[in-house]
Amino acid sequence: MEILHISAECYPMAKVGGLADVVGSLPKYQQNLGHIAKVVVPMYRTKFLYDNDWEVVHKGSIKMGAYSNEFTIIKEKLNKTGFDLYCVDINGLLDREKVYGYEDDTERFTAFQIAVLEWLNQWNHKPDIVHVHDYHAGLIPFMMRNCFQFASLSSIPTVLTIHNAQYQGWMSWDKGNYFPAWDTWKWGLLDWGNTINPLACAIKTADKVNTVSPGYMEELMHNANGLEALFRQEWAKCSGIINGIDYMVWNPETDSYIMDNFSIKDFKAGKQLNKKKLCDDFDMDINLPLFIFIGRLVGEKSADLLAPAISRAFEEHGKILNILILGSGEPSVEHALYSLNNKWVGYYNTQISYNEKLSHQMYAGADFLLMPSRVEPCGLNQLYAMRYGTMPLVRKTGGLKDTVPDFGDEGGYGITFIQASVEDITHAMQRAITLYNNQKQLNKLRETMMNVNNSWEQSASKYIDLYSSIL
């Protein structure tokens, strides 16, 4: 079958978070299964855009209210991503360096979606499935069914994947004239709480809705930033599919970013050499347990709890651990974490940045990964960590609950806790320090977690089954 993925992010073209990793990996594995998978994203002005060769495949125009815009569709020539990657260019709207964060994001993503459908309307053949990701593409199922000029697309089945339901793309009703002429009797499909809500609209109009873990779908029935009743109403078409990770990218045996490659057969020596590089680079003691945090420094990740939890850990245990933080986000959180650099010299360091190479080195060399998230639809960091033999310390929520069983339970290989609190985080760290002092047990758990298959192969097959159920 042929699948068209529509998304605001796709690694390596444009990445802010896990959405990019999923959209950059799932289509590749669907191709490996013998299907045709294509991806279309906005043409941001990113390094990947300038470093690669592209060809123009379509030109057209759209109208949004009183405004008309020309658009261009380009395609990456060499198939470097493992699938056909297309970008939509609209001068003045999509020609930006950043993915999000502009005052006209509503106009930008609405124009992007209309342009994609204008282009799709011109195809000589039609894809078997249109797969939209998050609210940035959430109006597409509605427009395919209810905008008159897209009538030829109305029979194509649609799937919505929700990567984070906290962001819904709310629009005031005075922007309803942005859409091509539509059946106004269907206004209720757009409305939620007296605003146009693209995510709610997609939940109502897509043929199937899935989230990136079964646990997160269960949570959305009770905690979905105002959409709880809608999820309960539409539960029959909702499901959860755990994300996978790209084993061609996240592979300690071939990873070019890390100091020493290793496999499950020689992980002890391999991790030790990678840990030595990290400790040398940040002036830390290799003999102490090394904890890391990698990610956005925002409330959803409980990043605001890290500084007080880290301070308490040092105050309670003394200088018997190392901690390395990599990320960026809310200025107050960045400041709180960075200010600890001078307090625990030789045992703690914060790098305020996005650094792909360093993140790989940290997964390879660390002993423990901190993930105390308040919200975690699936989580990929814990899967990366386990692939490299680094034990995750996670709060039992969403996909973390689904993928990291506690080592105290039969067959478990991680450390879990219940509350997003300083007390629970520090207690989990205490358990980790105790475990670190039993290297034989720790290495056995590392071997277990490295043997777990978290690749996209299984998840990609489940998506194919989902598509087949509506074809």
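Only the largest set of C-alpha atoms that superpose within 1.5 Å between the two forms is called the rigid core. Shifts are known only where both forms have a C-alpha. Residue numbers count along the first chain shown, from 1. Fair warning: this is a prediction, and the values are worked out from it, not measured in the lab. Compared with the form predicted in complex with alpha-D-glucopyranose (GLC):
- Comparing the forms between the two forms on their core, residues 409-411 form the single run of at least three in a row where every Cα shifts 2 Å or more.
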Second form
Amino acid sequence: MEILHISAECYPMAKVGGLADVVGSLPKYQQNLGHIAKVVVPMYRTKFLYDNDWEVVHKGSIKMGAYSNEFTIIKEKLNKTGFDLYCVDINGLLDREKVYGYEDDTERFTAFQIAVLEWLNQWNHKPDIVHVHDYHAGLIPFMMRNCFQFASLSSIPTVLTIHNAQYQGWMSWDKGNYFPAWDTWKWGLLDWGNTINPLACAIKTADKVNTVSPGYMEELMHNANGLEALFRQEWAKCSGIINGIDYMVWNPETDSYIMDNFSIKDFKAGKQLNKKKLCDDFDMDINLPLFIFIGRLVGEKSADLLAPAISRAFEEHGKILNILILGSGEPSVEHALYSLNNKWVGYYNTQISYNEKLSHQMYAGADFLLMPSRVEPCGLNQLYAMRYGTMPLVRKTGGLKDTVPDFGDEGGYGITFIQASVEDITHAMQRAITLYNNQKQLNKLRETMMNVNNSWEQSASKYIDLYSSIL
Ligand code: GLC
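In place of the form predicted on its own, output the structure of the form predicted in complex with alpha-D-glucopyranose (GLC).
Below: every chain and molecule of the assembly, starting with the one above.
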């Protein structure tokens, strides 16, 4: 079958978080299963855009309330991603350096969606499935069914994947005139709590809705940033499919970012060499357990708890551990973490940046990964870490709960805790330090986690089954 994915992010064209990794890898695995998967994203001014060759495949124009815009659809010529990648270029609106965070994000993503549908409307041979990701593409199923000019798209089945229900894209009703002429009797489909809510609208109008882990779907029934009642109402079409990771990109045997490649057979020596490189770079003692945190420095990831938890760990145990943090986010959290750089010199370092290469080196060289997230729809970092034999310390929530069983009472290969609190994090670190002192047991657990198959293979087929159920 032929699937068109519509998303705000797709690695390596544009990445802010895990959404990009999923949209950049799932289509590849769908192609491997013999299907045709295509992806369309906005054209931002990213490195990938400038480093590659593109051809123009369509030109058109849209009207959005008082705005009118020309748009161009370009396609990457050499198929470097392993699937057809298209970008929507709208001058002045989408072609910016950042993906999100502009005052006119509502206009940007609404225009993106209208342009995609204008283009799709011209296809002679339509896709079998339109698969939208998160709220940035959430108005698509509604517009396909209810905008008169898209009548030819109204019978294509649609799937919504929710990567994060915290962000819903709320917009006031005075923007209701942005959409091409639509059946206003259907206003209730756009509305949630007297605003237009693109995520709620997609939950109501897509044929199937899934989240990126079963655990997160269950949580949303009770805790969904205001959409709980809607999830309960629509439960019959909702499900959870756990994300996989791209085993071609995340493979310690072939990863070109890391110091020394290793496999399950020689991971002890391999990890040690990678740890040495990291410890040399950051002037740390290789004999101590090395903890890492990689991700957005925001409340959702409990990044605000890291500085107090780390300070407490050092105060309670002394200098018997190393910590390396990589990420960027809320200024207050960045400041709290960065200011510790001067306090625990030689044991602690925070890098405020997004650095794909360093992140690979950290997964390869670390002993433990901290992931105390308050909300984690799936989480990919724990999966990357395990593939490189780095033990995750996770809060039992969403996809973390589904993918990381505790090595103690659950017979698993991770360390889990219940609360997003300084106490629970430091207690988990304490357990990790004790385990580190028993290298034999730790290595056995490393071997077990490296053997777990978290690749896309199984989940890619589950998506195909989901599509088949509505075809
Ligand atoms: C979002 C979620 C994360 C998930 C990712 C990919 O970034 O916060 O948990 O793994 O999307 O689905």
